[in-house]
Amino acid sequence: MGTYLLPKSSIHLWLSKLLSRYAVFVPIEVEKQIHWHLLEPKDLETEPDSITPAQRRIRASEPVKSFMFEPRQQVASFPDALTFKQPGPRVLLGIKSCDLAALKVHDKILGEGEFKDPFYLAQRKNTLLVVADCPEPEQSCFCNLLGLTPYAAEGGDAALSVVDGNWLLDVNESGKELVDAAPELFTDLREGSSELARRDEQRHAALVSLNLTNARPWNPDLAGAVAAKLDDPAFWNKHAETCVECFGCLMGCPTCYCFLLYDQAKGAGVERTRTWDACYEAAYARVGGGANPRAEFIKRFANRFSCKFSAFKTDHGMYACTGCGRCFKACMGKIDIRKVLGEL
């Protein structure tokens, strides 16, 4: 639709306008880590650029999927039907390119096909996504190895770039209402403007940084290479040596979509709850009668790579990984999947 400049002196005023229409979530820095924060009016009483620095950092520690696909959620009840409350409108202001790519995985699994998840689709429909650039990638980032860029090439409702403290917004038709909340605060940016030139310089520098960090590309037939290694326990044992089975990599992964359903008595009825599940769990693959094709942990370890880099790619044409680096940051054993896949 267009590209707009929001001066840093007007950022908080615009956010206050958004708060009258939406629940607004922004990334903030807490003890040198980035976390999602529900914006409140009192947050806008601070300095005008207090929210801007976190927008320049990498993705928040929490995966964006938790907004759409809750870690724990009641999904049914009996004999009384579950009363489904439609979520209110909200804005995720500052997700990253890797987060947006992760939602495409969930769109495929939970939003397409014969069985669609009404809870996920309701949250997705009522959420506007503003994708912020990553001008300062960290050593844990590897989105470029998955064919992604540290900025929003496409998708989302708007793309945010921070240039000299000011905000530049590329707004799609679906995000027009964001600018319409206070159109008087925005200035149209024309092609060739100094602000757009500076933004492009930042984006190029970020991509160069990523390419230097991850200079060695993966096997071009990664799906086939992973599949060929599944029956090589020596390979997987070498890389799983430091794993303590904490499941941090799976709980923090933005693309993992496995879940467990369980029922609990509630008065004279029953409630059904859905929770996130992890394929590293010993009982994950167990079937009726007690048989378990992946009783040994090393098979579950290999299966994670097979799922994300072989099966999903073969079945859906994309990897179930976005290079966000959360798995490495959370791993107590410091297992780097770049090193694992780099040996294939």
Second form
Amino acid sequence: MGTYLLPKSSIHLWLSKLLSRYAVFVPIEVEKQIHWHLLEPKDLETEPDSITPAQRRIRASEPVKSFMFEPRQQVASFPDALTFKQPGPRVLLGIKSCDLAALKVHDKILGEGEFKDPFYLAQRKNTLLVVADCPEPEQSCFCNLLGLTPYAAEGGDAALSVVDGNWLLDVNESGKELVDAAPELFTDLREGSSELARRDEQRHAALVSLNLTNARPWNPDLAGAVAAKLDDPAFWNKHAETCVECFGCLMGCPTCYCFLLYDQAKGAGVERTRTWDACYEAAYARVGGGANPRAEFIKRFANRFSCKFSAFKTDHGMYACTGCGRCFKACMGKIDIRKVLGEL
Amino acid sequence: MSNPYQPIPATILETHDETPNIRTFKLKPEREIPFLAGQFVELTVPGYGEAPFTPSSSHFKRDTFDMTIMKVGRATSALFDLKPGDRVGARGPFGQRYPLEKFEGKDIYIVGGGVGLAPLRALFLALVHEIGKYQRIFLRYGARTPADIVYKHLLPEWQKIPKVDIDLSVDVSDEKWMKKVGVVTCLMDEIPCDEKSSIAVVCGPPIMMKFVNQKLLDAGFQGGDIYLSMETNMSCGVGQCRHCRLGPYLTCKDGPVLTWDQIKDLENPFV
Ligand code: SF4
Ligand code: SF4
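Now show the form predicted in complex with the partner chain, given that the preceding structure was the form predicted on its own.
Below, the chain from earlier opens the complete complex, with every other chain and molecule after it.
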């Protein structure tokens, strides 16, 4: 739709306008880690730079799926059917390019096809996504190896860059309402403007830094390479050696979408809950009769890779990994997925 | 938008004990569940959870449907405590049906083991409903003992249907047993149909399926004509939760019936 400049002095004004229409979530820094925070009016009484999210270096610790595919959610009841509550409108101001890619994975599974998840779709449709550039990718970021850029190349409702403290917003048609909340605060940016040139420089620098950190390209056919390794237990044993089966890598992963349905008696009826699940769990694939096709951990370990890099690629044309680095940041065994993939 | 996780109430109309631990439940759902033979339904035992079962009655009559269920775990044990008039939950149908159009004009060789005859009954009844469309129907069924045979009261009736040929075996016989003794493959030494152009359909415990499948291949059946009911941990039913993954397949979506050609390259399809 257009590219706009929001001067530093207007940022809080705009956010306060947004607050009157949406629940606005921003990433904030707590003890050097980045977490999502529900913006409150009092947050805007501070200096513009203290709460506004654009300057956050990288993605939040929490995977963005938490907003659409809740960690624990009631999805049905019995005998009376669950009545569906429409959620209110939200803005996620400052997701990253890797987060956006992760949502595409969930879109494929929960939002497309014959059976759609009404809970996911309601939250997804009610949420505007503003994708902020990553000015300083960290050592754990490897989105470049998965074909992503540290800024929104496409998709989302708007892209946000910070140039000299001012905000640049590249707004798609779907994000028009964000600007419409206070159009007087925005000025059009023309192609060739110095601000846009500065933004492009910053973006380029971020890419260069990522390419330095992750210089060695992977096997161009990861899907085939993972599939070919499945009957080589020595390979997986070597990499799984320090795994303590805590499932941290799976719970934090923004693309993992496995879930468990369980029922609990509630009064005279039943409540059905959905929770995130982990394919490393020993009983994950066990059938009612007791047989378990992945009883050995090593099979479950390899299964995670074949699911993300082989099956998902074959079925949906993309890897179910975005290079966000959450899995090995969480890993107490210090298993680095880059190392595993690098040896394929 | 409809909620795929929401079951509808279904009333237990009657029950029939097939064996000491296998029971058939006749269910009347609040709304018809439009299943076709081969597809499955997720059954909710209120308070105890859900489990997948394939209806065992004909899809030509769906205001009620039968489920023949073995008592194996927590949910099925709780189900066996329920009485006619009690309500369970049901959602579905899920998965793929048998491609009956590919069966037309052919001999159909059905092999079942134990409670595995339950889903095959839905197929069998669909076939005999339109028996003119098919050549002959062979049913080979093995159970552990004569007492473990399901549909004892129905088998003699089925045998009377023209073009139907039934043979039974038990692993361990009793003094009244007049038929073969041995695992079900002992009924397969002579296969009275043209293997190259016939359809085989198998359902039973994994180990039985493994040996039956091998025997069918040795006899000359084509891998694409052998239909196997794969047992995996199907939970959501809609291809999302990922528990039932079998190589490149999600059995709840692509199965539960897959052909041997589809699964032959998997490391160990019969676990
Ligand atoms: S992985 Fe890439 S997109 Fe994600 S936070 Fe790091 S630099 Fe940004
Ligand atoms: S596998 Fe690791 S790097 Fe890839 S998306 Fe999941 S948490 Fe991020």
